[in-house]
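The chain that follows stands alone, in the form predicted on its own, written as structure tokens.
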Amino acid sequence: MSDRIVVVGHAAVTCLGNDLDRTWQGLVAGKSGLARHPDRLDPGSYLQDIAGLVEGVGPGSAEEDPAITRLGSRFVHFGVRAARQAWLESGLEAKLDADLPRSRVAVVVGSGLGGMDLYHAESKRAASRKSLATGPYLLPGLIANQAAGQVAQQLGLHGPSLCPANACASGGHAIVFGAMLLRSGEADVAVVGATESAFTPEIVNGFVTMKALMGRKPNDRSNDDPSQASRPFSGDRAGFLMAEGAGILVLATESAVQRLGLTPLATLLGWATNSDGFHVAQPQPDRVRQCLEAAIAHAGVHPDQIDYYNAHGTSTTINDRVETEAVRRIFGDRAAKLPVSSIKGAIGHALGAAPAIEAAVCVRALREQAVPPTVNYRPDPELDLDYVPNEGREVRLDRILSASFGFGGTNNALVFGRGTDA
């Protein structure tokens, strides 16, 4: 029988808080971390200045990590911070060398866009100096796998290292690939997740012009209250709102958990990935549904045993419609009673990091036996699921399905169970 995959550490850095405790408290309280940031997102350069920005962490901040101060890209700092928190929670630092060889710990930390903020800043500095030369740490801070590299370096881990760059599905793919390394015997423990910060005018404005990200709209309810800009599954949804942050899990084989005396937080029961093979950006309904079905089958459970669906839920017209239809077809008559929510209403869309943040939240939801709400929700007559509108809910949770989809037609789905399943 295959070794089961157990979660022994979980952490997140988001616009609601610099750790998972504060993020979770904000989510279940129905708060939003989205705000207008004209100081950092100059309206003269950005087509949208509402965003989910992380405060007080990163290059030049009061809580800057001194070990990586030369790397000026925010995604590296967020990833290392979340990894340190999850690693500390796992208790594995005390097990290294004597009980756990460092070569048996893998690191799989993805990013959709890497250090584009650093690239933009260095380009501006070079232009202002009228010089062709850039800073010597531009390339080390720009490459997308530097977050995985720094997690390995700062934690002293020497196993396999990977960096999935699968757009907004990167974090989910990182978790899947980490589980595959454990299942194949390549490692006993894997630090997995994703991190993102990609606020440059080109990226923000590019998302706006392709009508994925909500631009400025007259008479929109976000004009008076920016926290209402992201509203998944709502009748007046108008596109996603960009955010930054990181999510990290520490996975271990069940045999490693028992041998090392670790505390199970949750179980990764199953997973699936597939490709739409369809369009540069639009989801393909059948492939999305098939990915969710494959994850449920891989977990060895029936759809009726799923207690909550943590949605990709971007607040775009097409995604929320496609995802709703997939849930209807998989769960049948039970779909109307299944709690479904998207935390992107509260924390925006952190692109490649979003699936990993959502995975960390799913682990916390299993432990707290509560579902975070879909904030800013107003009914859409065409979307008729139970979206857990605006208020969190205490629910018995044994299994959670979480899914993410990315540009380029890349999909993944994860099924988590309670730690007692281990």
Given for the second form:
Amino acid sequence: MSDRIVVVGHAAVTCLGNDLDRTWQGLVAGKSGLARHPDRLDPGSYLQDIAGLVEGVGPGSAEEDPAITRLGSRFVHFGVRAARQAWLESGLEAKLDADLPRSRVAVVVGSGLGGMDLYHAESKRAASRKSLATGPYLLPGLIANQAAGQVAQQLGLHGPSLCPANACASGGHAIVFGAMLLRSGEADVAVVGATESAFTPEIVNGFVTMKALMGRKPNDRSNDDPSQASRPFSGDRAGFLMAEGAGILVLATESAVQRLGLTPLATLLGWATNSDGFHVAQPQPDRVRQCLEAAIAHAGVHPDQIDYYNAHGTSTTINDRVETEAVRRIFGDRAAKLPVSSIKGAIGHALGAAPAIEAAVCVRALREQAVPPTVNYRPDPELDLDYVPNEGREVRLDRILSASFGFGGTNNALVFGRGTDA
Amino acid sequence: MPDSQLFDTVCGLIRSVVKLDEAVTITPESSLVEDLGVDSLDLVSVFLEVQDAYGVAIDEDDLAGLVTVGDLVDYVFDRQASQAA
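Cool, the form predicted on its own is there; where's the form predicted in complex with its partner chain?
The complete assembly is shown below, putting the previous chain first.
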């Protein structure tokens, strides 16, 4: 029998808090971390300045990580911070060398876009120079795999290092790739997840132009209350809102958990990835559904054994419709009773980091036996699932399905079970 | 002849990039690499900070000659003087 994959550490950095505890407390309390940020980078240059930005950590902040001060891109700082938190929770630092060779720990930390904030800032700075030079830390801070590189460097890990760049599915793919490395015997432990910070005018305005990100709208309910801008599955949803942050899990094989005496927090029961092969940005409904079905099958369970669907739920018209239809088809008569929610209403869409943040939240949900709500919810007559509107809910949770889909037609789905399953 | 203010400002820029221990004393004879431990990437960062602070361009061909802090201060002084002329 294959060695099962166990979660032994979980962490997140989001606009609701710089750790998972504060993020979780905000989520179940129905809070939103979205606010206007008119003064970031270039005031007046954003087509939408409502965003879920992380406060108080990162380059130049009071809590700047002194080990990585030279790297001025926020996504690296968020990723390292979350990884330090998850690694600390795992208790693995004390096992290194004597019980766990550093070469047996993989790092798979993705990012959709890498250091776009640094690129933007350095471009502006270089334009004012009398020479054509750009800073020597631009490239190290820009490249998407630098978060993975810094997690490995700062934690002293020497196994495989990978950086899935699969758009808004990056974090889910990172978890899958980490699990595959464990299953294949390439490593005993894997630090997995993703990190993102891309709140620059070019990126925000590009998403608005695509009509994926909600632009400024007259008379929108977010004009007076920015926290209502992101409203997945609602009748008046109008696109996602940019966010930043990081999510990290520490995965270990079941045999490593037993050998090293680690504490199981949850089990990664199954996963699936597939490709739409269809469009640069739009989801393909059948492929999305098939990805979810494949993950459930890979976990070796029946759809009836899934207790909660943690949705991609971007708050775009098309995604939320496609996802709702997939749930209807997979779960049949039970679909109307299955709790389905998207935390993107509360924390916005952290692009590549979103699936990893959501994975960390799912692990916490299993431990707390509670489901975070879909905030800002107002019914849509065409979408008829139980979206856990506006208030968190205590639910018996044995298994959670979580999915994410990225531009370029890249999909993944994960099935988590309780730690006691391990 | 560079004044002490120029020297102090350049020292401040070096410290901001390299995060030197306060106990380390910088003199005009201090070698950026040998004495202050500035690595190859930070060396470029120091030059760019100086460029930005004084609005001068440092020619790539001149970089090899900028070994000590004094070399850098003199270079900035000369560049400013030539721009003013």
